[in-house]
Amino acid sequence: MLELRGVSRRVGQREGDALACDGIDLAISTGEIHGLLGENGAGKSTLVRILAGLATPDAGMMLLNGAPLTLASPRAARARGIGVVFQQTTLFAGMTLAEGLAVALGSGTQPTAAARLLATTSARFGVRLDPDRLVRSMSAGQRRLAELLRCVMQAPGHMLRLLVLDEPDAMLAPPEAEALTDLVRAIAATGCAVLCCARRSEDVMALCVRVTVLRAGRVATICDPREAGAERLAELMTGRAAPATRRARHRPGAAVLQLRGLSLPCDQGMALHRIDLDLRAGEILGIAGAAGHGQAELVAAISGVALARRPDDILLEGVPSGRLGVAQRRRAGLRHMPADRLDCGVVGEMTLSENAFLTCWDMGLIRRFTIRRDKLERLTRSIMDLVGLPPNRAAASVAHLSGAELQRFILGRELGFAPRVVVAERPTWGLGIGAARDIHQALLDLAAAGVAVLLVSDDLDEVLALSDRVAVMTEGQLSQSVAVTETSAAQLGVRLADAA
């Protein structure tokens, strides 16, 4: 069905920049669901971005069927059958799905008529969607349910020829990535050649009999994932082989981090009802949950982003702390890794050293109205030394950082100055495995070390691998936790889409 030759994408567009794509060779058949691996930078996304009419390749050439293949845009995408589902959602939150999908599929498309159309095509590949429901009020599943059924319906004759999807599980629970794995194999039934995107060998294990590897922009090899297994697959991804994850055993000390029937209203998004949570020293308390049931408003409320009603809402180490804001919680040791490192993690137009001033002006920084710069060079080499980035980055633009590097630099600047608390909010969204399993050793260390950890995650695996208790967040409140040892993802996971 697809046939990619000897693809290559520059990643700016004079002669000397980086090659993102080079030289990639790609064949998919009819009705087959073939695996696309790699890490940050391995060229997936530059490749998704091509068959999704967004780039175009400075070399190579690709064919559809045996004919060659040019996409000047997404519509022309489209209109040769090829649909895509991207990392991030892009359904429109404040419309109803079926306002939505009338938009999408354009030529004065009324509502209505996008409705009958969706309970057509979800009654072929037997899916319920309510056209009605707002989009915001949606799981994670629903929406990505949502968007396959959208690529079907904009395709001619309702027939897609390719599916590309960006890594289509991420931040879903057991339950719905099942249903989702359901849809897609029932679409590739249909004859449809599909391009699955991940950066996990487990997101293409269960689906995929063939699987290529990327590898710094070039194809590492073509195998059968299952045959390879996981560990052999991330040593491809990366180059390596894969460090053992090392957890010291250590007994939690006293309480640092307490809520005491903390609630707040929210005027938008989910309100917070009556949460009660104990966090020790020395210990990795997750919380699990599907995406908008208040992590969000939770760790704002923890961070000092939103003040509680009461100061003794929240304690840090037994001192009344609901109504201190940001700075203060900081200076009382408290750090936050945000989830979204680069709107809510750094400012994009400034380099490191730049923002590691943002959050540590009042450490010796600044001397008669003047930042002392050699005092801050030496500062930003220190948060980088700590967590590997080379000194040279220093001056980088955010911009030009990748999400690892992001992610690296934001994890040495809250932890290096002796934290006592740490929120990590979904920290290792959108990394590659190396990253991924770099920031949970830096975590692990952490607690080993006595500090107290709140992981706030929609990666079950993620929260069941580094916590030592775990609760689940559902509706703007917080259940019991309970020991990792005496609970299961499957267990979590009925829960969630209960939830849900």
Second form
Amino acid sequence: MLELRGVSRRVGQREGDALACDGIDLAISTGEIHGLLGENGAGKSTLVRILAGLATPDAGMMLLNGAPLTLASPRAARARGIGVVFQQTTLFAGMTLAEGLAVALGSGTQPTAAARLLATTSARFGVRLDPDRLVRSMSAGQRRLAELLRCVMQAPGHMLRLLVLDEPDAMLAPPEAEALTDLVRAIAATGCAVLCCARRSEDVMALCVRVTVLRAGRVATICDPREAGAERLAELMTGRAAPATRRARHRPGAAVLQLRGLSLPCDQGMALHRIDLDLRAGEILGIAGAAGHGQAELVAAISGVALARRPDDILLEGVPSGRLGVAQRRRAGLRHMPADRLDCGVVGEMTLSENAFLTCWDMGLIRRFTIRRDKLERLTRSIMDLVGLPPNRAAASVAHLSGAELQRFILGRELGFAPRVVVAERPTWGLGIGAARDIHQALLDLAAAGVAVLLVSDDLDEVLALSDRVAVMTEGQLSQSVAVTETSAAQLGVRLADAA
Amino acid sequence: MPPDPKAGLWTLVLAPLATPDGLALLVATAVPLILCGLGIAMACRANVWNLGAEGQLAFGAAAAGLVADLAGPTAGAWTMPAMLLAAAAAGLAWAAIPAVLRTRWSAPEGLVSLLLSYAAVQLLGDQRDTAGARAEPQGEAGFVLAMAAALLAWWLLARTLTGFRLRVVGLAPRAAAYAGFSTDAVVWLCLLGSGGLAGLAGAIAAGTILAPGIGQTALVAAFLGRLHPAGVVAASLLLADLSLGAARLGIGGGATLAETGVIPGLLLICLLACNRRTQTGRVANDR
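What's the form predicted in complex with the partner chain like, now that we've got the form predicted on its own?
So here's everything in the complex, that chain up top.
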């Protein structure tokens, strides 16, 4: 079993830096799958890094099966039978699975030897993985399974003592998530303690009987997740009771955005194939699907970053707009919240004012070729007022904003000026529960005010919770949309899995 | 007896500033550097690399010489503006080639412009030397022109939509596409603008001491000036001072041109080495 007693770790190197982990106690018995819940910045990642041997605690002690545990390096962690699966794959995308595992096993292991070991290990747990397949061509779920087996293979005697999973279910379709759950259970049954970190309580419900909830680096509580319920767990994580999102029922109006057989070739990424779509005023249309199936290309085509081949491919309030540029479409009332906030939605090196100018430059802010800075200042203030950011930060660089503040800023900038159509692309990606709820409420309020909202997200729960209708994107094609009342996560999940 | 380092330093750094004539020469030497450097610096802010100022300058000088020839001895008030205009147009035209290749076929504009500058010098080699003899000394007027260009460049970069587009394209190309700014338009603007300025410098530079290698020195001036117009002016003056001092050192102290060229080189290396985050942003950030 694993035991942590008062483990603390500062954010930085200096005395007096804030504590990322502040006296954390944790006990996981052998064979137990223990959940670790917390928002971004609650200390989960720091704890994972400590257990992986990537960081050392400043205070406290750790015990594994009764023996003190000091981990100077990832190699030391592996030698003690600790395996860590990070959010990102550690296997190289351009190699075959056997080659990637051979690299991970190190000390001159040949790919053929790795393939043999993979065969025996996967037979032991009843998993099937093709050693000659390129890692790049494997689905997210298969990669996650491979990572789990990698941990077992690296452990001394192929017996893991502790398995740490960082957000194991993130972005997996339900059947794949199930296969992963089964494998985690099978590994736990070999006498291994499992720590399963997650941001969303849904991810630990199925696996764990006990979870430790972290808040601001401290243990908030230890409980049974099913007994506590998602609402209570969210409250414990955020430290405040958050009201559920409210939605006003309303009737959708006329079609505002229509795609008519939109096809677009693409050199890099996914080509779009004959996409039809009707988005009406006052409704939220959700586009679900695993990332990388053409969502980014679809959003680029709608926003005008990529031009369609014919003007009639895209109608904005009935006006053929397929060949119009980004700025023209924006003037027609189309606004876009990009998925990649820091790289695409703003310029990190610029101030908030300059970033407000980024998409508001054609709103009468220029006189005699010169930018009217007083007017821009007022516009920035009004954006920041709208979303509750302190106005004295207008001259600060956006790089100093947190992820949640940044998304609020973009929300205010894009939605503050009476839009007709809003494309929200993975709007709560990487945000904590509280911040995600604010964004969700803002989108629902928009729809209630008669704005047409296109929600593109790989978070199935988000799509189902917000949308009136749902369509699924697979390999560059968009399915017929169905009313959200006539479908379920399970049905959509099967569709997603068929596509993968 | 070993040479006196103090005297050497004096000759290299301060001697060019000591006399009114020396100052005039310094300014005349710095003007083409300022003009070329401004163009290069502005383009670099948009992550557009114009390494071919040398060739654009040669074309500018040749065009100015051609106009002077045509005007002949009947040179009137219009001759000088016509020469400058022709020079700018010639530099701009030569810079249009990398712009076409970049926007049409994604050819790297830095490489293309650099190679084209060798082509230009080969094509125009002889004429460039003679153009200088025909041009009049440009002293004060040239400096006023360079200062005006620097002021305009600053205003453009800091206060206008065009400058904003340029900076966004340089810092975050994806954000530029998201905002609706065309990268191609910015590439065109940067190459034509810096080419035109280099051509202009060609008309003015003809006959000054720096004549060969102005394009390369201007590149140093642009980076030494941290890609800021005011910085470019200061760096150009410094580099002009050092090159004039080096010439004196060569005449009086027996140092070769290669030896004295070490000083500006060291300056640039020191600056770049301690420069963890340059104005162009991404290049340095992706360590």
